[in-house]
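Next up is one chain by itself, shown in structure tokens, the form predicted alone.
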Amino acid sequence: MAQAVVMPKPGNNVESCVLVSWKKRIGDQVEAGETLCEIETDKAVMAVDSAFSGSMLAQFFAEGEEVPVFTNIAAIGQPGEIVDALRPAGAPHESSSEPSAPPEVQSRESAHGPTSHVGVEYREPAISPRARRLADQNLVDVSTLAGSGPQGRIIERDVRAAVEQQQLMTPLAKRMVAQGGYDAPSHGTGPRGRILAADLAPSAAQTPEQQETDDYESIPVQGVRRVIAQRLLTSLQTTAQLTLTRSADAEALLTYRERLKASGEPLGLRDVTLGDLIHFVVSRVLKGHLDLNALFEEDIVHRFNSVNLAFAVDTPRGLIAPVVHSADSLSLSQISTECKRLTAACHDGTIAPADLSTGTFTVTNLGSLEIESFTPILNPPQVAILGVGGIFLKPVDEDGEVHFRKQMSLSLTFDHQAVDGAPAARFLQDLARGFAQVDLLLAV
């Protein structure tokens, strides 16, 4: 009996995943434990393994499509089994074993014979509905294909083979070439040589006016970028976000960082970064402000005694926020080591779902890009996120005299449904004091 392969749920807050690539094709033999496909959330790429053995009978979604969790994405069983009952409602991709056309259909197609238009004899190639749809989606000229079905009928595998032989192009580039006026190079500037719209050269027949109006590239918001966009919009639409901003004296942080860089190699502290120090201080100060170390779900505020500190990592696939679990119980050295491990996994695409879940507070740092201050967006259901800006010299009043000291901007965005302004302000006040007295926190 055919069995369904289900899109897994990699995390508590994950509602859908992008199907990145299929590792098995229709008709391939599959063994239990073998990788069937790769999926991607807005956080990471991961493999989906088969739980049973058999033949790949159907794939209900194409590569690049976003699929809700717990939805059937494929069927595995014995050749010839019917899988219609496993196909999810509204599945746009109909890749499955294609039966031969019934004899009566073949005879009707053969009976049509050649047709004539304005004195030119033309025969429409016999093609199955699925093959026609796939050809239209990928701009394949079916008149150039040789069908492998009964009596030369073009079936889906013929079109799929033609698609695989096509040059790698973005959908916009394909449309521009198909509509005429542009020529495609043999190799593009996109990933793996993919041809972008900007790589196309205007053909000789194109006028200068056309060339000027087409000097741009339209990039569809899809895949992981679409997931990130939807979640950020949902965050702003479903929470009462308010941001408080203040400066913190960074002299003590910078001085201690220099001492770490000059420390002996056996201590292993030379690689501790300013960001690691910030994470250490935040994890300690949060212990006294549990209203901010919390989640807000269904009119209930869940306050946590342990700090699971998420921090933003910029990757080629977008922003990812891995979590340092129980950061308040880790030493500075341990936090530094864990942050480096998580950052590397985010960039490699090997981050585990467990390292992306159960965060209770987030830090996002744009100081290295010389941003003075900014408004971070909440990562629901967390009730707060801290934005850290760059360090700049600012005038400070000390005993009636103005002195310039190195100051770091702090921007705290919080959900006013769960936290009032005064508790949030007190947290920022204590946090600034913690940065100015980092040596005392290290002694605790």
Partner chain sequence: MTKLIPIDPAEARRSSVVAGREVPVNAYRSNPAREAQIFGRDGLVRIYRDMVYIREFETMLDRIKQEGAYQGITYDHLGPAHLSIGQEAAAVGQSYHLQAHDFIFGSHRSHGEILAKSLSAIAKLPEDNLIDVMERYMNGRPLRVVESFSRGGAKDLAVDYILYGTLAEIFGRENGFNKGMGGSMHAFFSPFGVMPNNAIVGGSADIAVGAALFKRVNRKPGLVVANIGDAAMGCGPVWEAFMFAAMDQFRTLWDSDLGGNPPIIFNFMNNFYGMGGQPQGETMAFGVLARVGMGVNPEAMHAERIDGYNPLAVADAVARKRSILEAGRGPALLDTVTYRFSGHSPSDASAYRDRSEIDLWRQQDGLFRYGQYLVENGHAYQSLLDDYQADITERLTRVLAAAVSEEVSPRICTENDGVGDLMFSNETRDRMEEGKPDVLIPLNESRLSQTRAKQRLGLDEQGNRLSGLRAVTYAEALFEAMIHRFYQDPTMIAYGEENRDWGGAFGVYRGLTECLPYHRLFNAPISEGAIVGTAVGYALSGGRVVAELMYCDFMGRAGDEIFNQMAKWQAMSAGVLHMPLVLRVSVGAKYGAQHSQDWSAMVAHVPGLKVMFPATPYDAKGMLNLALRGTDPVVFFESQRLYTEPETLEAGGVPVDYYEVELGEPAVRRAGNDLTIVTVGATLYRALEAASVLAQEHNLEAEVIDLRFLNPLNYEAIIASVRKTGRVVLASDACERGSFLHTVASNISQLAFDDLDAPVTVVGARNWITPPAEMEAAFFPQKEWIIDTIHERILPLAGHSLSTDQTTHEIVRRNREGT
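Rigid core: the largest C-alpha set superposing within 1.5 Å between the two forms. None of the values given here were measured: they were computed from a predicted structure. Numbering follows the first chain given and starts at 1. Compared with the form predicted in complex with its partner chain:
- Comparing the forms between these two forms, the C-alpha position of Val323 differs by less than 2 angstroms, with the core used for superposition.
- In this overlay on the rigid core, Phe52 has a C-alpha that sits 2 Å or more away from its partner position between these two forms.
- For Val402, a C-alpha deviation below 2 angstroms is recorded between these two forms after rigid-core alignment.
Please give the corresponding structure for the form predicted in complex with its partner chain, as opposed to the form predicted alone shown earlier.
Just the single chain follows, nothing else.
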């Protein structure tokens, strides 16, 4: 039976060899040990010796061809033997050595565009991983920090210092900033400068597109509106608020107001409004009800000896509550001047953070809109808010006779967690008395 001569594997990494030259021709007699051909690897030329004796029956590759190792390259046996079984698949016949068609090369286009390296123009300030994590946790804007590490790197101590300086923030405000869309001011309006949700300003980047459809309009709740929404909801969700309502005689107030209007220019009292008078009275009466001039925070009631009176101002940007600090120590005309200043600042957007911080009690006045009574919503952590309604003629029993007098409706919302109903009612009672005797209070 004919034997195959195999292309040897002359080295570990050799996969194919070039058949350099045949030393025997087809038909030649071959002795075992005789050289049949020379082959070449990348390293050397070497001889392939025959392991058998016989006649060279076939050569499956021509000189110069590259042959994979372990492939049959020739057959040796008795003349006349059939060698087809030994012919390796894909080997050209001696006669016709047509090159086989090259395998189709599929062009593969990159799914991704070319990698471009854009020159770095802006580099964030260098910051250590630890400092970055601390900043993230505490919502510190690292772009405002000056690093004290080597080469100005922001390191842990820089962020820590910023955190210590950083205004306290309510959990809601933190969450809102963390969720994005809001920037926190450096000072908040909460007690000790705590940043409240109301203090957050919408990020410039967040200008929502309004989606309109045929028969209704969808207006995303954004910006101050959203702050207000969140804040009011939190107020209702996190406090035990209820509202007491009563009327108060407003005749004295109105009379006094007329007198002021009629007063001479040099006194500078002409512009004192009804609202200013109300603020004045509230600031004085509160001094006797410090349990309502208070903040309720984390199970502690902070009672304040002086009255920082916040009052609601309706502006195009939404509801703002500036604070008249130490209102109880200001005269009526001082209160009036301060309220005018604050209101103007709210309207033109120049209100300073300090003017928004640390109110201890709030007054909100819907009197001009002829509201009979309402339930103001608390401005936590304050424990009470006074709503002032419109002035209406109401019948009153005076020594058995019915008289009609001008009455103003008062709605006091308070946090039952901090104050009970009776003290609140007594406050309202004293307040009503104060309005009725405003001239006396002015004398104190």
